[in-house]
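Next up is one chain by itself, shown in structure tokens, the form predicted on its own.
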Amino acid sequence: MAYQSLEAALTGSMRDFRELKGPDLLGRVEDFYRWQENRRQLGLWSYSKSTEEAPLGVCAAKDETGPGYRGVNFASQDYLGLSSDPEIKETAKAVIDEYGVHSAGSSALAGNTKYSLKLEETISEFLKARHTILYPTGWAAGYGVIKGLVRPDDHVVMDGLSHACLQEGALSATPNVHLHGHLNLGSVRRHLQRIRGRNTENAILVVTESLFSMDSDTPDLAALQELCREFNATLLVDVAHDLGCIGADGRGFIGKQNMLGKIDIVMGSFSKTFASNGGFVACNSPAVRQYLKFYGCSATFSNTLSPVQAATVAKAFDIVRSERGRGLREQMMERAMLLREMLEMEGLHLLGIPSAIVPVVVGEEAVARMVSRRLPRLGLVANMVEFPAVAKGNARFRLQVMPGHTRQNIADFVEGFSAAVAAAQSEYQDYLAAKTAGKRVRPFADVA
């Protein structure tokens, strides 16, 4: 790298750079990497961290460029603590002698084990669907449902805040894609509204989510299902977020909102609470779940689930079911009040409602670069988020809590946290005076 710019690591975004153009394919990429490079030399690239061992409530871990640390973690989506839990893991030893580690076909051949089986019919019957179908990844799931269903004629509305799967699913389908307000419901009638004045021969999609991860709210669900029933238009609710670790019985916001069964299609991700990649669509229509199977690309060319991650999945759904999985959703969800009220008390910004997700909002993207620059050396592992995954000027750290966090964990990082937050506004503020001064502003003398 031939220089190092202070100005340019703390302004701009990965949006940035997402419509290239010119000739030269591969040259074109070069401006992201000078200015990720520039980010990274001076300690503001705060992404592709790596975890040394079991992601746990303490844990080493090290970035691309610095040396190792050993931390308080909460940066790991591990919701109930259980992919270290020691049933998980006999599990998967287990059925790794039993049938070795690899499914070898998709869904649509061979790939299906009795292992995915069984699986499918734990969600069914714990969502009480009748049908579910598996997918290797969350991502998969959620793009390859909207991507199997929905017809470039047709219409897709979705929160603004919907998951990238949905919006890349929504955007591969169909030109006519609305965004409607976050969790605005009246927004939702309005383009329901204007769509079928003009149009009733085509299919309308609502996409929602149940819990929201970077702002840890939830929709009506009802309401919306209801808008659907007046439409004539499909719900499909993304469960990913809350499935398995909210409610007395682990059946998150559809549960508690007293809407199991009635939405037409849920999909989830399996990479959150229950210990594996992988994710599912359920519904209730057996018609659905065979089209999805070979028409639904991201699972009808892909190999699915291997038998132990299917296995060590219908595991965690057996500890969520449990008095087990209720205790560790009581001791996440006290571990997540306790790290809010202590984040309260220190002045900062939080967003949404108790869940195993707490956002704490920073602000100015600069800002937040500077905060995340000083995490490492205070022993703190945590996830900074920026636009264009957010509201630019709305930066963010979106902690993740884990039933293994003790009061000592979170007491150490609300106090590393709320002074490495204190230190960056003051370092922004005298960064902004000297520019506005007209001086020279150099990198940080303690980056090389």
Ligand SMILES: Cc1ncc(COP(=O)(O)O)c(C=O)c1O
Contents of the next structure:
Amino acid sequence: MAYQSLEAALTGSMRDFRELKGPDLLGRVEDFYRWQENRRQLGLWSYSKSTEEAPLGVCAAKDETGPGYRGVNFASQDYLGLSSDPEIKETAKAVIDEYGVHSAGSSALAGNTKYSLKLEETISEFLKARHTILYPTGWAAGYGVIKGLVRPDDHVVMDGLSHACLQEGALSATPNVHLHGHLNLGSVRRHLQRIRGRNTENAILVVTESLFSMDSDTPDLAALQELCREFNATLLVDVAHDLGCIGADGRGFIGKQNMLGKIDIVMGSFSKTFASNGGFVACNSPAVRQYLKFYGCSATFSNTLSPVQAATVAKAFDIVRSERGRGLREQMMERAMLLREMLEMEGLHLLGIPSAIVPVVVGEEAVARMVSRRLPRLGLVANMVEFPAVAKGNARFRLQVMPGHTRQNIADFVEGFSAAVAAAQSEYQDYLAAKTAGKRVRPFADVA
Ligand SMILES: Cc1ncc(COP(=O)(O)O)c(C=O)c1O
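Any chance you could show the form predicted together with the named molecule after that form predicted on its own?
Complete assembly follows, chain above in first position.
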């Protein structure tokens, strides 16, 4: 590609290419590709990385342009490090030998396996819910539970920072989607009052997460459930980021807030703590479980978890419930606190409460892109998050801690990362000064 524009690579966002117009269905996505390719060529596109070995605290990684490198890895979602756990691997190997690798059907037909049925029971027991239904992914669970239960005349009131699967599920189910202020109970109440003031005929689903992954914060779940009772609404809580890895017993903020068995509907993902793809919905009603099985489209018309996945996740639950699981949580939390402390000592701005997620705010998207460009050479693997995934001017790195991170890994990361932030900030100032002076701004000297 001939054109390299630093200005174009430092500005704009994926939001700019969401609307597509014109008759050429394939051709009209070219603008996005050009913008992305320009960023890629300048080393400012840090998405779509791959790991070249198991995603441990240190691992080999690659992005789409640069050569592979090895480095300290805070980019993997494996909050208790179970994806490489010897017991989990043994379980997976044994189940492959016994069962093969495929469920060969959806749960509505013959895709249930003895392992998926056992996993449903395990989750129900762990969450003190009467019934659980599995989904092929957490995304499918979030989308499917809302699409399955909500109809066009109903209303969904959801936290403005809710995950894409929840937002997409809501938007596909009803035009009446109301985003409330993040964690803001007053805002939830106002929405509920307004809706119920003119509509008592239809259902309202209130949607939140027990740990928001971009900010590492949690709502007051008891107060939300109470509000739902007051306004004849139903509460859905997505526990993807804290189930298994938060709280002495691993029951996440639902457990810590004494809400076990008291939330109307709980959904989650296995992809953060339970070493596998997959998701679930847990509730107390057999009718809801059966309805979702046949109307929650993303489970009904999609094959159920493979026996390997189901057995792996069930084994992960065994570990989560054990003394060893408790130890892993403590170790992960100790490492997360150390990382937070050391980053703060460098003057970096962190968000939220301690969890496996440590969000470090950099601010300007341009600066964050310049930071991410430097990370491979420093031997650091980390994920940048920018608008529209987070608010404009609030770009950040979402670091994900595992119990296997050593103190040395943390020290190495903090040293390299804070140097990258300082260098990127001054690089950006130079860029702005050159631009203001009307000088031609060249791409980085180290870019061919
Ligand atoms: C809050 C939340 N819900 C659901 C999901 C989807 O989970 P999965 O990766 O299992 O599809 C994610 C993952 O990004 C998430 O962060």
